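A single chain comes next, written as structure tokens; it is the form predicted alone.
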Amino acid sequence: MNAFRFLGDMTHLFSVLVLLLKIYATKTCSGVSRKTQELYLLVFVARYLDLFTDYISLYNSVMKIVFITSSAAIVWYMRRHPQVRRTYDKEQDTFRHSVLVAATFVLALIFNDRFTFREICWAFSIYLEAVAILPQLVLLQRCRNVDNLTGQYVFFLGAYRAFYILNWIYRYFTEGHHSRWIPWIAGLVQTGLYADFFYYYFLSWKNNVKLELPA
């Protein structure tokens, strides 16, 4: 543990509860892209397994609890609860999330750390985490008007990347060379997926306008 991966954790918490109470409190999902939530409820389950069979510390047990069942959460708000999901704007989310799934397990399947069951979830964790952001930001640039809250979930679901590349970075240099490509490669691509947003996102907050995203 080290400051940039703990600010990584909080950022990416921080971003899930803006969501969670955008959600919660406005009863409204719009804006906000269901099949994004739904690739990453999936990447968190494929990705924490060993959760109860390797136990690391309490701090990491809980963070895992608490980004599958707020993952669930979202995905049930936005299917089940009955004022939230007349909300959601299915004529606009149309982002062909199976693709992303498909071509990141074949991606998992043929680079991994080793060809098991838990390394092969966990790599397709990886590359799904990578580009699960696709249809949220599609969305985004359709509706082009972006509320604060969707804003702030998606800038500080960014920020939590960046912070941990500076991890991965800080780790290199103080571990003895410590590296592993495969989340490399992935967050630095998921990072630049981002950057767009990111632009637009510093100019509103510059010029104190809302935020807007072009087509």
Contents of the next structure:
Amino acid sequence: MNAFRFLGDMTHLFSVLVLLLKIYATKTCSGVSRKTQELYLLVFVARYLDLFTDYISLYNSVMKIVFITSSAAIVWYMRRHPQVRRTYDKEQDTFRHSVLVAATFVLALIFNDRFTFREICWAFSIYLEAVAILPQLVLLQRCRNVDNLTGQYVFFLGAYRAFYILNWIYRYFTEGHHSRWIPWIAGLVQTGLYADFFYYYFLSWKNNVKLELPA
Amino acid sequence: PAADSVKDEL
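Now the other one: the form predicted together with the partner chain, given that the block above is the form predicted alone.
What follows is the whole complex; the chain from before opens it.
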């Protein structure tokens, strides 16, 4: 465990908890893409299949349980909670995320470490995570006014994968050259998708104005 | 096994 990876896990955990807290405290989910949250739940379920089979460490198991339960809680709030679900921007959140699921699954069938159920699910979860933010970014551009908690949520989510890329660089030089091109390419794509968001987020922070994404 | 080194990540 190196500092980059730990920082990455903490910013990832923080982003999910910020979102869950925002929804729990304000009982609204306007500006939040339910489709992105559903994709993240699928990412965690597909990746953490080994939760009950392989014990890596207490930290690893606890974090997996926290990620799965918190993203399930967010989806539950947005689908079932009577007060929250009313504030969901159903008409705005129109990204066809089923296309993302199908495309990344096909990609995982072609590009994987080993053609086994576990490995295909793992590669699927890595590819899907790289594009899962798309419905949320589209929704932010439509909603224009990004409330700062949602803005912070997306920011931390982008920062987490950026830390993971530093972690992979660190591990590359310290632990030798394992085949990790799958997370490498997906991680770069994922962080790249945030690039313009980071740019506007930084501008809004620098000029101390509300975050406005160009249409 | 070394091959699974990446799989110890979240």
